[in-house]
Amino acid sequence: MTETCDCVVLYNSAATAEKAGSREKIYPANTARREVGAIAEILERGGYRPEVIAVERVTAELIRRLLGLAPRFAFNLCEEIDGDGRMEMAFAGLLELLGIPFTGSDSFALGLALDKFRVKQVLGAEGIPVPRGFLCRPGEEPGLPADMKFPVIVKPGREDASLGVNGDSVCSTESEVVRQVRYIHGVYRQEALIEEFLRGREFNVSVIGEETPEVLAISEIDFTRLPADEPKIVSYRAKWDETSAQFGATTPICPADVPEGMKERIDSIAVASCRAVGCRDYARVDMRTDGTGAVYVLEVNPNPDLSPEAGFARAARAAGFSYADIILRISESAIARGDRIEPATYAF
């Protein structure tokens, strides 16, 4: 008889492994999946059966184990497989071809949402404010458009958690930029994603729901208290080594104090992003003001963080849910989605 759960928890540990010559060094905060635990003792109050497995790579046994268990639906939290995140979108295309409903974004959206120039495209075609930003390839050297003004801002182009961006990823002059493009060259082995650098507000705008998604609350980074000479951005170490002066001077400030004019440009623009890109139940949609006040999508992220201590908890609180109601409505969602898709019909 074939062994039957209600769901499945799928994670996997973050990397350990340093790429060479990278400032950007590995912190106990950015290796530990506080949400795992959490998230399984919520869908065991909630009346799940949950099975937590942990996915290094993808095997046969695993494959096997997955189709044995017959879960309802899987709480994917897997970002990447054997330490390559590029491979986020494949798992999920596993559990696709497995027949397994799952929360979150689908495979498209994943991987569409790791190429931060595609989806300044894709944003720019709905009609969605973007950045004015272009890629500088491995082998070409930077030269900014004549209409392009300082300072700008340079990073990888297919990078998530702040990967590559540090101290001196704001250029005010040109070879600063090349300085910095050849940083991510060398050390990330990827194209540059070089942008206008926009000195505003910085918000992060949680979103829940798939037909219908809403925003949860607005959060903006207060950078008041970085020092004089840090750049005003969330950079990696501000978001990942607790010891450091950025992490301590990036705090987030929720909900963020917005005019209701302004509030409603941010919640249509984060609704918006999110259909355009595809995400689904949950996803967080960075955005910056320019001097005039103007609203720019950033990055759409289709798998934020979702430890109880995470920006996308904080939101939830903030508009009034708890940490086990977001996550029971991420888990309905699936299993609503699971439901709809009809067993398939053969002629033979």
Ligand SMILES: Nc1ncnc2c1ncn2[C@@H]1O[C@H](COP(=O)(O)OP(=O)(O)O)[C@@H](O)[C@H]1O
The other form holds:
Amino acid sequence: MTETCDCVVLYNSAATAEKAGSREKIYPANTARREVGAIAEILERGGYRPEVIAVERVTAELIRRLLGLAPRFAFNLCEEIDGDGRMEMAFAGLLELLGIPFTGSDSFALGLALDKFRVKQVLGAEGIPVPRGFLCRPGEEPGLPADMKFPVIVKPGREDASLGVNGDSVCSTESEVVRQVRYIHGVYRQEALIEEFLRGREFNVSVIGEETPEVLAISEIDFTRLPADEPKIVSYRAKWDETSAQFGATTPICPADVPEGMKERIDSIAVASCRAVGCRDYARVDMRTDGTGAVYVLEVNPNPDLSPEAGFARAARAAGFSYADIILRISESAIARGDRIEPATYAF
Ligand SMILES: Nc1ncnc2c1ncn2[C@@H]1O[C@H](COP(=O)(O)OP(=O)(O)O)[C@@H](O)[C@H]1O
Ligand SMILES: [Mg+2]
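Any chance you could show the form predicted together with this ligand after that form predicted alone?
Full assembly next; the chain just shown is listed first.
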């Protein structure tokens, strides 16, 4: 522990245990937390004195240490505790209770965004287009409403990083849906979300800013090199298995080549989606188009991956910002919030 620390970088190593029966394996790319060292270095060069703390479990010692350090802010990179993504919101809630200002979204937005179906309901209520979908909970028999058209995609209701999304996720028959729903229930132990499959283009839209979110850039996934019999989706292997054919054939193009009218529409949908979920500081909205080119939101990601090689940093560079610019801007946002809130007083 140093006495001179004025901020902390809090992170946890990603889960390294595969779920029993899962086809989604652990790959180096999704366990390395390359952003941790990069962010600490930028903070140092920016004049801060960061202390990097690995959070594997929440213990009395960790709480005492955080209170003892009393940092001006925490750069919060914690995504799960003990492999449980639902603890991401709980950890943000702990920082809120301790009165430590932190980067990124608050506990509520993190919790809401984890539940893809609820996000669809919230966005839909705001008039933001989302693909039709419904839930099949464990114990329920999968069955499609009579007016639901094939193909559909079946994915876990509360995961991210394309967990549970593989070469069989896009289903064209009822029996394929049943098989895939059983896979989600059995391995991921949660509800399956069955959604209308959007066959068009895929965009990832990175947004920065606390009160007034701004779109940095629109990135598009180029599926043209995927073999014709592969579904045009960013499956788990496409995202993480750097040696797979799918990885090499789902390359992001940033900035995307979109006509001006469509760009404005995508930008305004991204900003409205972040506002609806209550995202703060930085976020990424995933969208797709249908066969007619109409844009829909798939999901909203508060606190997306900040690794220097990940999509958010790429979008920042496309918008003319360096990696350091965005890391410092996100930090300043947390500091400004800290200046506005009363310090908490706890007698731990
Ligand atoms: N309704 C859909 N239509 C077409 N493709 C979809 C749909 N939903 C998800 N996908 C594909 O699956 C990928 C992962 O789904 P997403 O909802 O973004 O979850 P995750 O949180 O795992 O990123 C998307 O990037 C996209 O390629
Ligand atoms: Mg996504």
